[in-house]
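Just one chain is shown here, as structure tokens, and it is the form predicted alone.
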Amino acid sequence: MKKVRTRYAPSPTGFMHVGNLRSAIFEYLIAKHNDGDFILRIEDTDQARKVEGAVEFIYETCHLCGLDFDEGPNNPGAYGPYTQSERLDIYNKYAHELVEKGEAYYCFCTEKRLEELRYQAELEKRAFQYDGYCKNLTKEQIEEKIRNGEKYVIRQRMPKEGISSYEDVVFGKIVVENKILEDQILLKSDGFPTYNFANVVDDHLMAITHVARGNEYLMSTPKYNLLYDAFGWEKPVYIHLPMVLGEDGQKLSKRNGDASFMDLYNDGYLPEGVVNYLVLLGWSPEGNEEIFTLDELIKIFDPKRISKSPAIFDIKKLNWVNAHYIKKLSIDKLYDITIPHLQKAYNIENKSEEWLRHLISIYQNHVSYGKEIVSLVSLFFNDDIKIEGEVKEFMESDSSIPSTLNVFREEIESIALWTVDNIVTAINNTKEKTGAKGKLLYMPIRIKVSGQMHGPELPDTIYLLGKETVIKRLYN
């Protein structure tokens, strides 16, 4: 049995967005789940939109998600060299190859003629595609034509009459007809291939067995089975994947600004949790669990339950997922995670590292990524607090709360030892010398010191505050 052989093979145009690493995570789990390898390819063919930097942003995403390539351009093997740049005369030799066998020929239409063309397809309401013009011209014409330093391109000769199909593994049979499928370039004239060309030479040459990719691609794929025809190469195995949209409907796509990887990470998100939330876009086990490890993942995946669909990014469901992990991490590791972007939102400069490990650890179960603490602990930073709204309405509802902070207001007054066990001490003193308890109890004490009516353990909320504070709240 063959080993299985998936590839990842982005282009270097920029951040990694959530959509590009989903289509890596599942490459990179059916190869592990398979005993088989997972390649990097850099498809750098289109040099105008190539970005400086991009290509250590993939190797650093990907392993930061644990997604770590058994071959690629910075861990060759024995199929390289594995940046498409790096191969041009292999597509130049297989592309003339083509030539040579009857299956392509050569273009010599200019671009003034395409333009034509394109805009005769305009007129007449129609989906543009080259007309064959080259097609037929003799040996004799061509060599006079290159003599002449001719311009050309490499095109691929399809059939016209009836239909082509192949199996994928979400979407099944799919069945295309002949007639729609146009003459495509595969050799461009500054002797780079275009991107479909370039990924079935790859492909077959790196022994790539499984081919996972947007669905995007579902219609073109006859194409690409054309070209393993005309060679007589096998074919791989072909899983589309489902888009990926915005809470927008739309693609997520990096030129829109969608969020890429490093946005997330740079944000307090886990990369473990961001990889076990982007599996679930599109894929479900066949249990009830949401929460899974990777090497979990590669035991249980089974692309067959890829769904047709297309699968919404759902932040709020990405922060439920991330907030699993957060829960987990020691505080040594939240600390990391969170105290960068209380530094940029609060001056900490009088903060002791122990109060701001303190305040850290008790809302541990109240974040789902790292930046978001800073919304929560404001209460700790800003002088003024505001009662109104619902906060208001309940601190009104009841005649004996005014008493009841009375009497903790004296209790803390007479606090000489500021600690979290004295401030316990104190709320029970409340508790019995008034009467309170539950929700009349703890929730006017909340409001009075933090202006919010829930949050993290009150005791020790009430010490970060420091004595100095809350007695002045809970006069105002």
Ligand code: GLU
Second form
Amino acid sequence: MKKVRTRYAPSPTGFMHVGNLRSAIFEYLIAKHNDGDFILRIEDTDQARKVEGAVEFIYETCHLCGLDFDEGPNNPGAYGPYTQSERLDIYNKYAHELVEKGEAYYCFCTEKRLEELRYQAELEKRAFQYDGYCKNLTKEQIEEKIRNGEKYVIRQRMPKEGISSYEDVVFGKIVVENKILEDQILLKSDGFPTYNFANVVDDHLMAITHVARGNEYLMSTPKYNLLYDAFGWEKPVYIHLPMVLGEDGQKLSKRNGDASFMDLYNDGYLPEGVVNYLVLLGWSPEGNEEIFTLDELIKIFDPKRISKSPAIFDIKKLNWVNAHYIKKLSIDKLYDITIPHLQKAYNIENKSEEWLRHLISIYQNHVSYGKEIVSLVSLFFNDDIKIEGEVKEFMESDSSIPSTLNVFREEIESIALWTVDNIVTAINNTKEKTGAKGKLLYMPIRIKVSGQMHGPELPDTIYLLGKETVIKRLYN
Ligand code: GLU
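Having seen the form predicted alone, the form predicted together with glutamic acid (GLU):
Full assembly next; the chain just shown is listed first.
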């Protein structure tokens, strides 16, 4: 059997939103599930969109996510070059081969003529399609035009009758009427190929066996298949992926500031969490388990379980998945992904590393991504804690609360050595002396010192606040 090969084929725009990354993940999983190769191909035929450093950015993003390329522009294999702008002579050769075979033709129509055709189609309220004007030029006419320096493109000669169909792994049987297939441009007058042509030539020459890509190409794939037929090449397996939409139901885009992997990463999301979440966007495993490492995904990934419906990027679900991975981190790693955010938000210069590590560790089960710690720990950095709303209501809900707090304050004041153990003892002594227990013991203390009804371990919270601050808050 042929070795399975998939490719990730981005345009080098220097940006990868979560939808782009999900395509890469699916392509990687399809390859690796079958012990195959995962290839990076840079589709830079639209030179205007090209961004300096974009290729390194793609390598870095994919590497962070554990998706390493077996071949690509920076680690070429036997099928290079892997950047389309370096393959122009290849496209040129194959386009001319199609002309020789009668499967494509030179078209000298000017932009002005095409404009008129478009205008006419608009007036008649029909979809524009090139009218095949140059389809039947004679060899002599063509030669003369070329001699005269007229610019030309090469167009694919489409059948005008019958139907074309193919089987997509996700969307099933796709059928189109040939008469709607335009004689599409394969090679532009500047010598660059269109996506429509380059993707076929490259997928064939790079021995790609499984083409997984966004479903915007679902209905144009019959045109690509006609090219495969014209060359006599074997077609790949097609796996068109449902779209990933933003929370507003709109297409993701850089312009809308939609979630890019790097933004998430910089906010302290973990690549393993993001990858795990993205896999669940439009794909589901058998069974109810949703937390998987990349290695587990390689074992179980089956593209037949990809859904046809668009998936909505849901940050709450991402947070839920990411939190699983945060809980498993070492304190060192947790420190690394939270400390830059604390540094930015608060003045932490006078805090010892030990204090910061202790603080971060008690929030491990409370944060779902690194930056989230900033809002959770404000009670340690801001003095103006407010007791209002339901918190205040609780404080007024039982007449025993003020005296419990008084006893607790005295216990705290009498602590000689400020340790978590001694704070635990102070709480226990308060319990014994006042008879308050459970919610009526812990909640008033927590509220008084933190302004909150919920939070991490109370003794640790009190310890980290420091004796002076705690006493001050208890007197307030
Ligand atoms: N360059 C194309 C895109 O970014 C790739 C499509 C494909 O995977 O064939 O949409």
